[in-house]
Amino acid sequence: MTEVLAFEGVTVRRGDNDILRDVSWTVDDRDRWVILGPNGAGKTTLMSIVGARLHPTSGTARVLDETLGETDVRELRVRVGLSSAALADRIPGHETVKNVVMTASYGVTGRWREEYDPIDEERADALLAAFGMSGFAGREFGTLSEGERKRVQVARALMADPELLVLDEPAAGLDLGGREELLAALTELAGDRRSPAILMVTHHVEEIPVDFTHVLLMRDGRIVAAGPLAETLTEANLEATYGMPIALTEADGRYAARGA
């Protein structure tokens, strides 16, 4: 396996506050990680560094064998597929769904004067089909439901054939049907050996797709626990993460948690 991510003592400081504190973490190319933690734990900040959109205040962050602060982040960002609410907010509502996906090839969020080859069109069509969105290719992005937008965003994140896929709360705001449709697609993606390493941020263990391999638990900018999912996602670690008694259950590779 190849190492795609290596953080050593990564800290992000804003004024007198440490948003991330001494984070050391490695990810290999076959890994599928879920990142859990309460609001303010530092999850989104961590993913901003992974996506080469933020530099650490101190420590070393290597992404796809490039050290942040010593590389051209514009080139690196294209190698990292990113789906996040912040990115979605920058997509013009009038842009067609197919263009939303294709523009990821240039790392932009709206068509301008760039040109695309037939192979780009074919890949965008194939990704939309994979996420059940073929019939929406000509629709304006702003007319889609939240669940439809989420699936388009994941398709877009895969457009440039990334070496690392980052999904920041992809199921947030979805109803039960939309969540299950998305998790089914992510389960298929996770089980495909051709897929890149995947990092997925969520607030809920119920949103962990089957076939994810590892979990990172965070609280107050620090890592509480990190490792193989089956060994690390425990009631004790969840209690340390959320500061309350937790009852955890598992069935057929899916998890559920509630206050104990």
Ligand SMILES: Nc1ncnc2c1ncn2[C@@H]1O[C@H](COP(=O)(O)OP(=O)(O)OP(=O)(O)O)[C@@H](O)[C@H]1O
Given for the second form:
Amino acid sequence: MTEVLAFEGVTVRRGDNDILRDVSWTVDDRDRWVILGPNGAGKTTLMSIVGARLHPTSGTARVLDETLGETDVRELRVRVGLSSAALADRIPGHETVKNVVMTASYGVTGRWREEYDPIDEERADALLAAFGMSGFAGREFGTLSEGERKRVQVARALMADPELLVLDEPAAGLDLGGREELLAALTELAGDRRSPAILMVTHHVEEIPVDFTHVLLMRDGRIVAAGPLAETLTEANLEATYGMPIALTEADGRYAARGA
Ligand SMILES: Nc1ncnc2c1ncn2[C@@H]1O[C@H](COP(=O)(O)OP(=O)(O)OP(=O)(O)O)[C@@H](O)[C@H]1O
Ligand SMILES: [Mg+2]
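Since the structure above is the form predicted on its own, I would like to see how the form predicted together with the ligand looks, so please show that one next.
Whole complex next, starting from this chain.
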């Protein structure tokens, strides 16, 4: 096991408010984490630190054996495959789907002067195929539906063969079929020993892919509970996270939750 994340007392202050408070968390390379918590809990802020887009105000964040604040973040960013709404918003709408995926090798959005090897093109094609987007390679990104964009973003996040994969609400906006297809692809990825560590933020326990191993529950910038999925994703911990009684069920490795 290799530690890919080691956070110690990570705090992020904005104005008078600590939007992350004293977060200590470790992730191993075999782990597949789901991150749950109410709107504003700090999930995206935490993922921005993981993706080397944001530094803690205090505490130490080690990402892939580099300490934020003491390392070249541009190099580090390419090693973390990140899919988030904020990144998607920066993709030029006229860019082709294939270029959106390929440009991830260089940590940029929008194709400028980079040269691509045939091997890059093959990898982009294979990833688009894996997410059911082969027929869209030549389409302009801006013309895609929400669900199609999400799939392209996950393919893009995997393009640079990342050592850590971070997906911030990858299933948001997907229809039922699209969600299940994405979850099937993520389950396959999670079960593959060659896959990097995976962190996935979601609002719905129904979206936890089978074979995910750990859960991080957050509220008001703090960790409520963190650990192996089976023992940490409990009704009591969900109640502490969401401030209401929750009924949780599990069948065949898939979860469902509702107010109790
Ligand atoms: N630059 C900033 N200045 C002030 N407050 C901020 C800033 N960035 C984020 N916040 C606040 O920090 C809190 C956490 O935001 P974050 O986006 O991390 O939440 P989240 O858990 O991802 O929520 P959601 O589920 O809605 O995506 C929110 O209350 C947000 O308004
Ligand atoms: Mg968020």
